[in-house]
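First, one chain by itself in structure tokens, the form predicted on its own.
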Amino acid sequence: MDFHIERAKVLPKSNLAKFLEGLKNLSTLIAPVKKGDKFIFSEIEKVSDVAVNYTRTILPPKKFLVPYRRERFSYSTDTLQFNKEFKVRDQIIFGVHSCDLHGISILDSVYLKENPDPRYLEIRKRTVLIGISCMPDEFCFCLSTGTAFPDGANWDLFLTDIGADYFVTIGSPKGDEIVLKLRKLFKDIEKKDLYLYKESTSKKKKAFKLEKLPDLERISQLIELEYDSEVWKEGSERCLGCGTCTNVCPTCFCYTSVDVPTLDGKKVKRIEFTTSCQYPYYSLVAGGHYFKPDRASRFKHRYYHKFVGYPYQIEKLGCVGCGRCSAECPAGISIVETINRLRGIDEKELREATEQASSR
């Protein structure tokens, strides 16, 4: 007797590649794909070319959401008439990890709130965001965030590997128009398959090295506590200042903007491009003067802006546990340690105990 429940259907693997086929003929298909030994974020020509089985790319899909590098208006320095048009496309990205959709509720809290960002907005009605599982490493930390499994709140489909099938999700209208159009790739759920969504759950959390998850627990209050801790100082001291960290980031949406006129200089470009708070010239203002002169203050605030100025700004971290920052340093500076040190965890302490809990 089939076991059947609201919004959510099986995709068989093998039918992997016609859905990805039906989807890319629905729309401008972006997915995950392999560069190197990385992963990154790509529009997709051929769908063999699409990655499932990966931990993190290198840069988030928030890329296609909020370009690095964007035109927000041009104007006329005759007439000083503004021309504010842009142009935007349908597109669907497939394979989204339960902490970059968290990633992307968090943008969309920021544009979106009060006074929503007319190109923004118009980016985010015309994509469709599906997920798909993921298993964590070492430098995950999604678990402690909240970020692990989806919440339902702004994606259209979520798989999550059921072994020989994906448990497939439906989490908006547009997510039941993509299943409805490419229905006889999927089958109904029965019992077995429920079971095995719920054992994947549990095999996720397993897979988490729980003595190595920072407790975040009253974050925001430790660090306003600890602002004066000499481990921001300790930290700045390996930091390279580079902007790594808030580039990868899923959640970090600082930019800068400049105006760039045509050579006869009758026509100037507004541009925007994505910037970091670990950059010196972010903090300066008129006059000269810098709010964060010095790199100690600069690699604190952004700890303090995610764990301190998000929960004011939007009631949410402003951290999703993705573990990019971490990966990618080149100093290799680590989120988790910082917060353990502020903690009063020594890593050295904590490796030891963690290596002999293991032998056991």
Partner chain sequence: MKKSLEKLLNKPLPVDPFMPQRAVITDIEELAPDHKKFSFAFCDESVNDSWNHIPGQFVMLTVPGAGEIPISICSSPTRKGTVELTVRKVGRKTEVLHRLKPGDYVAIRGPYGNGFPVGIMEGHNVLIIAGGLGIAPLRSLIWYILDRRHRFKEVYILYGTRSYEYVLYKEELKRLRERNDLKCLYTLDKFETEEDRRWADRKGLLTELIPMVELEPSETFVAVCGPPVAYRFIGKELLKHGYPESQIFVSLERKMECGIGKCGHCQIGYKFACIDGPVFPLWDTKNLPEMI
Second form
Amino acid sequence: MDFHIERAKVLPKSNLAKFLEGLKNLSTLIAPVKKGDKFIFSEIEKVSDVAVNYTRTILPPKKFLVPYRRERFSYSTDTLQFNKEFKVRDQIIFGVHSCDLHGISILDSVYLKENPDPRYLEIRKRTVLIGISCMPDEFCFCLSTGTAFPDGANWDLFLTDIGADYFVTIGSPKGDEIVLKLRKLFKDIEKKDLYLYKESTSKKKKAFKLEKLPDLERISQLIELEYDSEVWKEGSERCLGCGTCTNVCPTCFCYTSVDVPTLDGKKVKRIEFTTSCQYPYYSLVAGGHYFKPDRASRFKHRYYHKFVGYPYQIEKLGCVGCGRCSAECPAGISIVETINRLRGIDEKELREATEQASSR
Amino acid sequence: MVRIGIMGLTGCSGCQCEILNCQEALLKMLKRVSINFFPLAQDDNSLEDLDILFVEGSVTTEEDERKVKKGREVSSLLVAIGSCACYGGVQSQRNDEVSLTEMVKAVYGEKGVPVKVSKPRAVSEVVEVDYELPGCPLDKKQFVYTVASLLSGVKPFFPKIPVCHECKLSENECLILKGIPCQGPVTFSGCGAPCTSAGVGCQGCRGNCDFPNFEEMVSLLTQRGLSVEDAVKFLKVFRGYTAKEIKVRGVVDEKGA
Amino acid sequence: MKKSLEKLLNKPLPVDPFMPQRAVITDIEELAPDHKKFSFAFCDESVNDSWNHIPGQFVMLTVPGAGEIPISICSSPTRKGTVELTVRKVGRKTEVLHRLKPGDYVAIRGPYGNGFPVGIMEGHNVLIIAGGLGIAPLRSLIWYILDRRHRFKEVYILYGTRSYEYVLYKEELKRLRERNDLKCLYTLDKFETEEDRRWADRKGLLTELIPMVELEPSETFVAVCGPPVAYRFIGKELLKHGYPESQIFVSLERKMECGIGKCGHCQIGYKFACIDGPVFPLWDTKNLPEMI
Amino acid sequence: MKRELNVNHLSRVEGHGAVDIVIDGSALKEIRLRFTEGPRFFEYITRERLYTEIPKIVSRICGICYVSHRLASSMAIEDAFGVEVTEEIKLLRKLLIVGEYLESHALHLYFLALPDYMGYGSAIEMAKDYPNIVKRGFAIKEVGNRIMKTIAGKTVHGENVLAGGFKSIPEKEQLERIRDDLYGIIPELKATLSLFDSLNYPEANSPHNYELSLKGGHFGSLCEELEISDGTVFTKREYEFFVEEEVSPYSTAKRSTIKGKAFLIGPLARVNRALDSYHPSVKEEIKKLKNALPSSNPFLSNLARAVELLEAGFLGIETVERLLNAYPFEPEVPLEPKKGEGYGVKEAPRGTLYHRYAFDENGRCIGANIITPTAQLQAVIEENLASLVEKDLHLPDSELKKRAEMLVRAYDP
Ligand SMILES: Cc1cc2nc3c(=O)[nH]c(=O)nc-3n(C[C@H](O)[C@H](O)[C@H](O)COP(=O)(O)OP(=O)(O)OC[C@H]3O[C@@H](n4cnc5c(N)ncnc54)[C@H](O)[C@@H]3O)c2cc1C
Ligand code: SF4
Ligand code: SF4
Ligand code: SF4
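Having seen the form predicted on its own, could you now give me the structure of the form predicted in complex with its partner chain?
Time for the whole complex; same chain goes first.
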């Protein structure tokens, strides 16, 4: 293999299809495609299906790292011999936005730091993440959560749109290898490319409507102090408890496991399925006691976990500002609105606070 | 051999058909169970000494009542299958609106029906029910899982979470947001959200999930073009005797507005 | 790539924390209606030998065919050779467990959770307050203390249940009462049978026993375990009598699927009962408003 | 000597039926077919409901032929609001009907009827000795189910069958899969036909007063005219004029007659009429049969079902091909509720059914009338039973009862 060291390359947009084709030849390719009026991450058969300019997918790429329904293992009923049957494949997830990359970072912390989960680790090891830059819509608030841009690389490649080309930053040896394999498609960076790359940052920042962004400074303390706020009750009156907000969230990880016997009674499978803190049974223990007895307590819990729990556990906010929970909520409840109401801050103050945040 | 029975009361037989649709699973099942009572599919039927009895349909006639009581007596476990057996079915949606005599008169005229009838009732209103597998019809996977669990001596586990769960995880565009009436948020999941996946709103055939928020549901439906009255009727279709839980937020205001 | 991530990803696959160890039931004792004590031995001898836990920790027990349940260890780490669990029949999985016989297989993983801070309790008085099945994890603590009696100052055990019929570990508790190196105060909700009267020191709630304790609160560590509703009242009463909130430890029950901080069900406010608990200082109740 | 024969619970028929036969000496005195199924008042529970709820509610009349009730009610609603669906929607409906017939006919033939002729109490017993035959039944049913699931959303009571069409159409790949499935089962369908031709059907020659079907008698027809065997052709609006319904004193199903007489509907009535319209390959197969069609032997209803099954296979293939050519297409036409009345007729697997609704200006239902196949079959089955019993009076009770059961089953009421 050639010795190859490079920090970044340029991929002309006209080469994108070939690039994708190349990725597809390397391993299973997963990328956003259009479904109805929305987008979803899906395994790609035809690279022409790939939608590069999407705002957000219904479900985050999380589903390819932590499948929504998965088998932990199976065991035989007579001798209780345990047997792991799950298979891991190589996969490339293309077109991940910055917020989702941050979401994956959070999952990494949850699954790999304390009591690491070997299944997640194995999947994660064999996954290549290729990010892509994006422009915000009215639901995005990643600028507030500090996740608008990919940080110190938990990705392998990141494509930034600089007009006619993509500016491709290389984040890992795996990413480097891909570039090397497909190097005919790339150009070397020139000064103007670097300039455009830098410019893209401020371009994205400017696309946010600052007055709409929530102020997340000291949000942990705020939420703790506002434990008895009316805002929770008001929100919960509209909340359907349908779990959509957690199911679409790139950082939520709760699951329930059930043992499912086969019809012949010889084998039992332990199935884990994604669940939500918004479901009453989630906190139900023996004796019929609900630890989160009413909708208000469940509604509040999500905010509590995102903004107090995650910082306590993994030292990061549990929200990456992707806006999915607000965009998908059937009742139209918006996380930003709830936070703003909790903060009770007036518009002007809010703007100043976020302007400061963005100029940092 | 575990002895099972499948009984039909007043209903459309759709659930029993779904059981027959289990095909492969059914053949596997037959290695461990003997079907002692299944009039829809076999000749020799004995309603005696059963381990599990599955009951489809609502209790509507005197005969239904007698049959299901006998069934309860002879079976250790009784599982209500389908929304008729669990809640009363579509036929009970107007139980609170009109009297029985009125219904009989409207459909059969002065002569009336030749059998003794009551308002359609859920099986649990007549005898004790161990498990309920709602749905119109019941879900095949749930049926197989229930049988497999019971054969292993374990109770099946069905958290009463809303259809939105399965709908969202199938990555459907939310129909409510698209303006199509959907009962997903207040309906007990387990069906795999086939209706919303086909673009039809959930019709609520599986009954209530835990602590449904009907106030908000009704208000969402009214924002999507239904009158409060129609919204409540829409919600009532499959909810049978549980329909009385449907609450409407500030009815007066909404009508006034 | 980030250093932290690089470190995480380059680790070899760890031992699967979800994979339980096969164990066999060696003994079953019927303690009270619907309450049984199970003794287990691991099939793998080396696990038996290396098994160690802190009182207050729990295990995840796989009931074949039914699923996994978190159960507190009620045996003391000072007595090796077997793991004991006391289980009340309440639902799907416990029902199946109660049908098992000696010789049947189960699977166990753990121990999990933090347990009582036995290290810092040493050199102090210990007040143990148990309500109902809450005696199970505390039994582990009791024997831990009694087997190292000299390291602790005065020891009190307060225990309350419904009626004599529901008293767990009857013989053991009777013998404890006869010892003179600790004080036992027992109460019952009901005073109906002769046995009830003979057993209990008084009729009524556990909280009513607290004033009878003759200990210097600031020198005392308190360990509490009981039904969820009891904590609030016990906590209030203890604070009223001057026990410092940082020295009161409560063991909490939550729904749990994994025991290792992955499933989320056991969250109490911002903490996880499984990895940050199940034993919490009462101080936390201020931060975790929904804790009790 | 008075003989009284009662079959209290007819097994292997859908719903709850009973037969009472009273014989006095050598004469048949009374024959009664009782449906004891609890009434569900569909004509009443649809009242005050929005038109959007109607297909869903009446779908629950029958779990086997739900497609027919849904389509008939949908067409009635379209009729009331004066809209016409597109050709593609009609084609998709046809494909759905193919699915319905594959499922329903295979269920009836293999699981309800065949055990009689093979000497078993149920298909489950039969499976032990003839696993391949039962598996063939399963395979055909499975294809039918898959078609219904793909188009309607569920195998039973699929909610995607609505007035105005569908909310969504299957993906192209799914349609291609259906086409391949259909090609795959053609041999099975042919085998079914020859199997059902080889059975020993009891002789029963009871020429029916009238036979009724949609015009042309083809089961997949979506036409709006009906045809009586005496040559009368009428439109769906005149249905209640020709088919008269009265409440039966002993059955919860109503009893219908044409011109005061019992009439035949269902597979035999249809096939007798439609032989010429079938796919050439089907016609080819029919020529080879040892039993002659058209026929007036009600037991041959089973053979007629097998004929329709094969036709369903070919019709299905043709329909998918046409759908694939038209792909993609609009799933529905918009509906605008208005005051008025609408009618819908459809050939359900067991016979013609009829729906009529009246709506107020908001599209709420203010009146309904539904005539089910069961109601229309009541009289003709009784008549056939009578002639069967008269002919076979000499038979012992048990045998006579069995014959009677087989006959009722052949109708699948
Ligand atoms: C740290 C800890 C220690 C425990 N120690 C003991 C003990 O020593 N002895 C004992 O008898 N019980 C103990 N429990 C409680 C025990 O785990 C539950 O009683 C048991 O899981 C119920 O299971 P089930 O399937 O029989 O009940 P289910 O049929 O599942 O349900 C009965 C009730 O139990 C609740 N439940 C279900 N799963 C759990 C779960 N995993 N955790 C808690 N509640 C659940 C249900 O929501 C329901 O309300 C402990 C729980 C925790 C968290
Ligand atoms: S909480 Fe909402 S906005 Fe935040 S990461 Fe989750 S889904 Fe996105
Ligand atoms: S379409 Fe219906 S079931 Fe699906 S998320 Fe929206 S409201 Fe829930
Ligand atoms: S989505 Fe709704 S209507 Fe459809 S099957 Fe499920 S519960 Fe029934």
